[in-house]
Amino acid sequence: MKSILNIALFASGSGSNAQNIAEYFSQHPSLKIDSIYANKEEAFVLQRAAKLAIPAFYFPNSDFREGTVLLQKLRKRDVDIIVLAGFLLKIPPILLEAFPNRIINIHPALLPKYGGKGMFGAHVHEAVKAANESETGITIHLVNEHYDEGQILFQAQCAIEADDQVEQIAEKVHALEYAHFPHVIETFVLSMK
């Protein structure tokens, strides 16, 4: 086994939750974020990218969805693992079957409620506020080649006040998405070794 593991970042857009995994592995001694990618060429994570000094790939969604250069990219840079970070395009099996049970994904409410497509950001949260939920939370997960429906590794609640409204739920979810993703990803792929 490797002494270091290899960890590729996806993100869509702002890359809040990219940076704070960076900023977590920046001085692991066994883990390392190598490089981040992103489908849109305005995605402010490529900004963040830039100023952690960590390469990083904008891809079209075209090239994405064929898979062939960038698990040409992936393998060239000896990634081991990919992690989801606020990425929105469904994996192509291509890059599932290359990297089995080695892409991570965290998903913004307690699966298996508020999943599946189209569930992302914002409509999660207005979902389960028009829902009354009393609680949501983050669900960490394995990534398969159905929307949100690969194997649990963790999850977290919180509490949903009855006059919070989409924005305060947002940001309790975002509260728990910093505090344990990075930590889930450490746990699991330590695991691996």
Ligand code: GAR
The other form holds:
Amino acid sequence: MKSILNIALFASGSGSNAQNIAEYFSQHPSLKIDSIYANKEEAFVLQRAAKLAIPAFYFPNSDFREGTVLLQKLRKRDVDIIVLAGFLLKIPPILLEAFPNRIINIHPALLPKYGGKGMFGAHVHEAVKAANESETGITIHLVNEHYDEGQILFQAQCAIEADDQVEQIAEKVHALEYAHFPHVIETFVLSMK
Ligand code: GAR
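With the form predicted on its own already on screen, would you show the form predicted in complex with the named molecule?
Shown next: the complete complex, the earlier chain at its head.
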């Protein structure tokens, strides 16, 4: 077994989770954030990566959906695990086959509720608010061929007050993500070693 496992982070937008994860692992003895991948050239996560001095790569949606060029890059960099930290595209079969049970996603709600195609970011919080839910949370799970249906590794809840707007719900969910996601990644990946 390798002494250091390389983690690749995929993100589509701001990348605040990606930064939080990168900072958490910056001094880790056996897990390394090797590289960051974005499907949008203007995604703020690419600027965060530059500040963190982590190699970052932009691939257009077509390359992500097809997967061959991306897989070559991941192999060349000797990536062991992929973490989706706010990544909004479906993972293509070629990557699922190359990384079986090695792709982790975070979803900003309590799956199986509020998951599936089109359920990402603020859309999730809007749906939760519209349904007058009294709680929401996060789900960290392995990725399979169906959106948001892989094995659940971890969930955490937070209460929603009647006057919470979508922004407040998003803030509470982000706080849970920052508090738990790095540690859940660490526990899962170390259990594979
Ligand atoms: C996070 O809340 C994450 O759970 C969500 O996108 C946000 C990204 O925020 N992911 C999904 O909705 C996946 N379906 P960030 O860019 O600030 O980390």
